[in-house]
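Starting off, we have a lone chain in the form predicted on its own, written out as structure tokens.
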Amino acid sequence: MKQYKIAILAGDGIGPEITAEAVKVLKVIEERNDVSFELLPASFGACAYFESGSAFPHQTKAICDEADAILKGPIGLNHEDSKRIPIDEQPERGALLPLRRRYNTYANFRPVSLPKSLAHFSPLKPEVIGEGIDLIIVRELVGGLYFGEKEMGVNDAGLRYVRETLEYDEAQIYQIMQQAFKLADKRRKLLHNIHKSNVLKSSVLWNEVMEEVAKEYPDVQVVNMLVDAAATALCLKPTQFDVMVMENMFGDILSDQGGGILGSLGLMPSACIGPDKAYYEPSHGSAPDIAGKNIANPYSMIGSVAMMLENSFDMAAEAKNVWAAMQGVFADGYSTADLSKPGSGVTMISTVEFGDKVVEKLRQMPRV
């Protein structure tokens, strides 16, 4: 029997609720396969700060170091509550960025997928969705503006100022381009390179390295597109895209837009891959306004489990079953509150009910 250790960072807000549903799925995976998961819960984010004074405590770091993979829930508080935490310990700065830096999880994969049968969830017209949306955003995750030097102060004129540096070197760009080209080569052999080289010199270097890597993948067609044009194209013709590669901040913004064209960020799982370890998380925030109401959509968290099964545990077939089980729940006419629109003809179910229905479908599937 294969045995794996998974660090479980439930996070803040709706994090514990949707994490509980993901854990249900992991238990069923154990039942269906010759595998054992040792789950290692650890505090992370705002909850960790209020418990220990650190958003990423030493104990949590030790647990993550020990784990074979990390399953992370959303973190963060609303604007007002965030003020209760020092700026450098606020969850995104004090926990999330250090997690990415610690394990060099430079490659972020965010699938944006909506079959034609679920087109009613999208705000886009059916003729725009066509036969369905199926693209992956590949985002560089440990460089750029988020990780550059930061400075705040008062200048000689007595004015408050801030200075943040956007920095990449060619090695960082090369490694994310390799990931993007490899993925494109396995799929439709189409790669959209998203940049802003008409303004940013960082994009000039980005494109130079991209062109060098492209020579290694002659079968992959590259389409260069400015990031603002890509934002428009995602709304007007999302089906033109298959694999999109971009730097850190562009990926942060466009992947959220990807959730928008699907109908909810609750449909956006992600994988964050490093050379030695990976963590998996929903692309959305902690939604503190609905925490504790049992109405959050656990799809993105369960989808993150599916990505973990495939990428960290070599269980691609079972990962496909998890995706099929979740989409089967939708196909049966059920949906969570974020996707239940008046007149859509769907039956609204709770967070727990969605997880239960996914588990039920998984148990009915033939074992791999």
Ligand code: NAD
Second form
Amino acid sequence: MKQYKIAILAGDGIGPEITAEAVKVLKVIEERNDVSFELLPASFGACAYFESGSAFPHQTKAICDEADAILKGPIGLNHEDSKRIPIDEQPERGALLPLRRRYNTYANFRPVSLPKSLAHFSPLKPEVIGEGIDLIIVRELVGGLYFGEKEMGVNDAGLRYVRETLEYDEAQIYQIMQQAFKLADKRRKLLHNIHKSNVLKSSVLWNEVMEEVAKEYPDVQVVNMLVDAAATALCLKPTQFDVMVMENMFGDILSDQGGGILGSLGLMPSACIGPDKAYYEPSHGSAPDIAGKNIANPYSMIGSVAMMLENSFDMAAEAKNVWAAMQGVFADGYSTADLSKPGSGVTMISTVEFGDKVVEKLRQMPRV
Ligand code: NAD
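Got the form predicted on its own; any chance of the form predicted in complex with the named molecule too?
What follows is the entire complex, opening with the chain shown before.
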């Protein structure tokens, strides 16, 4: 029997609620396969800061080091509550970026997927969705503005100032391009390179390296698109995209727009892959506005489990079953509140009920 250790970082806000549903699914996967998961819960984010004074405590680091993969819930507080935490310990700066840096999880895969049968969830018109949306954003995750030097102070003129630097070297760009081209080569052989080279010199280097890597993948067609135009194109004609590659901040913003065109950020799982370790998390935040109400959509977290099965545990067939189980719940006419609008014919169910229905569907599927 294969045995894996999974660090479980439930996080803040809706994090514990959607993590509980993902754990239920992991248990069913154990029942159905010759595999066992040792789950190692650890504190991470604002909750960790209030417990221990650190958003990413030593003990959590040790657990993540030991784990074969990490399942992470969203972290963070609402705007006002964030001020209760010193700037450098606030969840993204104090925990998320250090996690990414620690394991060099430079490749972030964010699927934006909505089959035609679920077009009614999207705010876009059915004719825009056509046969369905099925694209994947490949986001560079450990470079650029988010990881550059940061400085705040008062300048010689007595004015408060801030300086943040955007830095990439060619090796960083090369490695994310390799990931993007490989993926494009496996899919529709179409890669949209998203950049801003008309303004940013970082994008000039980005594009240079992209063109060098493109020579290794002659079958992949590259379409270059400015990031601002890409934002519009995602709304007007999302079906033109298959694989999109972009730097860190562009990917952060455009992937939230991805959630928007699907109908909810709750449909956005992700995988963050490094050379030796990967972690899996929803693309969205901790949704403090709906936390504790049992209404969050756990699809993003359960989808992150599916991505973990495929990428970390070589269980692609069972991962497909997890996706199918979730789609099956939607196909039966159920959804959480974020996607069930009045008059849409969709029956609203809670977070826990969604998880229960996914488990029920999964149990009915033939074993792989
Ligand atoms: P958010 O992504 O938490 O929420 C935006 C909107 O989407 C809200 O209306 C929320 O209710 C909804 N939403 C998000 N996930 C949902 C789900 N699974 N089901 C149903 N609805 C869902 O963004 P925000 O409110 O700007 O940020 C809240 C906190 O999360 C902040 O502290 C922010 O810094 C943090 N954050 C963390 C991560 C992360 O952990 N990787 C990512 C983004 C934001």
